[in-house]
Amino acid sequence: MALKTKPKNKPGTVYLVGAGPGDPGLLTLKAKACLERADLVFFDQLVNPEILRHCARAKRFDVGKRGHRGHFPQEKIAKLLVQAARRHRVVVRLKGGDPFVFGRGGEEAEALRRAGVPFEIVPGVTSAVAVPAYAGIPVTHRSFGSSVAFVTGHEDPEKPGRRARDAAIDWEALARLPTLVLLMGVKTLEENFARLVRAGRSPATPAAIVEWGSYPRQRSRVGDLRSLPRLAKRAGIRPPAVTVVGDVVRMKPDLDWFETKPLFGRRVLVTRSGDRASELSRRLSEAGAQALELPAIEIRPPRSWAALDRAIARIEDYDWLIFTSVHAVEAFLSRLKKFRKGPRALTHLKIAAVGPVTAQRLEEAGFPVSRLGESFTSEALGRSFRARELKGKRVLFPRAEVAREAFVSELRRKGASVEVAVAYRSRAPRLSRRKILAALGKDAPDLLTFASGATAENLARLLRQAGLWEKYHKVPAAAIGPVTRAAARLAGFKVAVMPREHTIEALVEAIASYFSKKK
């Protein structure tokens, strides 16, 4: 692994950072700041890839261990950290959970100290607490137990030195504690439970195991010290998993908040681009779904800014400024800044927008919206104008290079002089079959989502080019509005969901309603 950059006399700082149990929302603000500043990031297998988005400027290296066979031996990881610190200013060692809770962070800190490399510890939300919480199990409860022990469930039965380490675990003492949380103990679950029973714990003690805790694919099984190993094996529970032993497990039926979310366990494909995809993915995740992102559209600058720049240069000549997408707003604001014009230059204008998100972006920039299409479509906005409002008025309409003409025709029919200025282009991305499969996974999603007709058309083209059309085109789809629905159906998809209001929030609610009826 080459780490080529200019050597420094003084070593940089290594940050041993906890990534939390999986849910990206549990990443701490300090951890995020470290990732944003990092030159290099060494991450583990259990770090959610979504978290790696925060280190866009850094080189990233996977040093995770797979199973019980080290992908990177611990000694090699320590050497890499020392080597990286001597060549870079900010190095992050990113670990699942907390680096000091069975994360070997202490060993890595010792190696850095011996090498004279400065380091800092950034604690993470430990899976020992967070995973039970996501399963509705408090690790302490006044009615069931005021103390808890975190125990390594232990690794490979064949691992050298295991007997000596097992001898260091006082199972008799653990058996007397009200609550135990075992990490990394799927393979040895039955063996460890047997030890607890031999040490005096009742075989009827409640126990639960939680796989992929805090992820949308989380699964839980509940039993007792006798039955849980059998239940876990029957369900095919595999690492990563956290096990809880104690009467606190009885709280799960009443406190099971995560696995009861309306879209829990559903895999939903998001075809939007950039920040717009993140917004839909976030709302789907909040509803419990696993959002699979495969942007089927790319937003590009226009071939020439000339038309929009000419319009902005004489902005005082217009009476109305109309936007039907956030992309057009962003492009307009960027060119407005070039001309060093702000809200004052537009005070004489009335501004209309399609959709609350478009309107919100304008108002954030200091441009109040006078007219908002009630059903959030350009057609509805066009119909909302009365002829006397537009007759003889000059309208500036920044939009995509390719767009439907019905809206412009409606405004002109009512007497407006409409000037169209191209603000952006949209195009289908170039994606290989491998990248498409990497985004979708081996199994087809439960639902496809389309926020524009272009995303549906482009996805159909991508799937056909990759030879995946037959597998995916029968998956039910959700369309944000009637125009998008028509385009999706024309492309060959089966649209099963469309919200009454054509917004992202309403789309997610409609998806949740659709799946609730299928239960």
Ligand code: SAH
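Not measured: the values here are computed from a predicted model. Between two forms, the rigid core is the largest collection of C-alphas that superpose within 1.5 Å. Residue numbers count along the first chain shown, from 1. Compared with the form predicted together with the named molecule:
- Relative to the superposed core, W212 undergoes a Cα shift smaller than 2 Å between these two forms.
- Remark: with the core as the superposition reference, the CA shift of E259 between these two forms stays below 2 Å.
- Annotation: Cα of S325 displaced by at least 2 Å between these two forms, core superposition.
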Contents of the next structure:
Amino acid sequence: MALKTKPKNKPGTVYLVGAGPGDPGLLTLKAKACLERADLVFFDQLVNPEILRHCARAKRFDVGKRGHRGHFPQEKIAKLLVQAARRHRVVVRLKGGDPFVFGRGGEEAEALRRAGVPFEIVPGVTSAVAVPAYAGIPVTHRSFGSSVAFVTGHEDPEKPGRRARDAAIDWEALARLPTLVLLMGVKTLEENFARLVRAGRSPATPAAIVEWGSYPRQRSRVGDLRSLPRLAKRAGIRPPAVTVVGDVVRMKPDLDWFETKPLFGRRVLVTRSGDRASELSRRLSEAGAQALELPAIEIRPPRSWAALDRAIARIEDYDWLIFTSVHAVEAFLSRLKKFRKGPRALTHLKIAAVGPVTAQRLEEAGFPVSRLGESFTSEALGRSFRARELKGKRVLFPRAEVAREAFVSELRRKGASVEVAVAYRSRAPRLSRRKILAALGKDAPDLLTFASGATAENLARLLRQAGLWEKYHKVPAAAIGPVTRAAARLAGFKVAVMPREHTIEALVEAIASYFSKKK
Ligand code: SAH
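Swap state to the form predicted together with the named molecule from the form predicted on its own:
Every component of the complex follows; first up is the chain already shown.
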């Protein structure tokens, strides 16, 4: 690891990086690359914690916390950055939005320059533009505004130097501009609007305030210079919020694309494991929901690969290969590779799969699936075979260590000789009450989702062990199919949603229609 240690006397580089307004997808590729390489990361209060997963290996310091004496003093942060660069190669100073837009990035860069520490700036998506955009407000528009000013509203009246900077804001000039975007201006909203009106801006000028922009919890209020302060106060709008003043605000009803998403503002628990969680979470977020991930299942290799390996060694002997889980597919493919066998080794076989995800994974790997469980349950798959297809046939069935036997019995009843090979084990992870609460947040989610019976059973066990069962078991649940629904009900959950087709896509659609009826 010679490269990792920094050459003596030569300081590392400090990257002043913008993290964007909140939505983790608005992080730039360059910012992500910096985070991945970082040794140390100093981040601010307004950085979405989800973004910090890109720097899992770095030491992280929260320098945005408000202590009893206000913010972490700016001079101290600059000093920390200089010290850090003397000891480490890659230091990241991560700031909400863009580092040079009201982020005091300029001051930090000056301090680094003075100390002779090399730095780079990685601009970010600023909340001044992105938050209005997520509220359906373009900051410029050919008909409504050809210039825009970003103004600081000075959230914190205790901050030193406030008077001097206030004096520097030319409200007379701002009152003549078509569009203003105010940051840090929740508490001072009324005062600043009054200044604009005194300076000649019409009290009927449209204005909007947007709290927690680009987050699933985004809220906004629309009014004018006279009414908005009252509306914001009544709604309890608090920092962080961006305020837009000008005719561009009129576009909001037409262009409101984010707050109108079908699952906007809903908090939905995703209980799948690892990679498999991401597709459901991704689709839920696309629909506007906040996906809370709690891995309720852990997939592990079998105690021994012997049975599966033996079967693969004489794969020519089988007529059918059946998968009822994507985990079994993954395990099978990895063992197949060990034997240096590819799709050609299986051309004589017919492959049956339960569930679209299982089938999709097989097809990606180049194995055509000739039979898909009709309604995606193993029972239906079993029924769909005719006795004539199975009589005297040899079936290889790689599956979980613990599984229901009904399916295998059905195949045997139809005359098949079925060989079960353990391909994986699944178990409930150990999660403390604190971890569960951290994943779920302090309020119960709006919905639980189950994509397999095992996740429902495991979640029930986890909640009971953590003493959280009372709080969560009445939350409505969505199950991907009838088998999962039955298991979830047996575990004590109230299943309120099940799609007709048992795919992730259909599940998310069913959830959306469930909530649209509840509105
Ligand atoms: N450098 C940042 C701004 C820092 S000042 C940027 O470019 O975005 C902090 C102010 O930014 C907050 O008081 C608020 O006005 C605004 N802000 C940042 N993130 C926000 C968000 N997600 N929603 C609403 N306002 C936000």
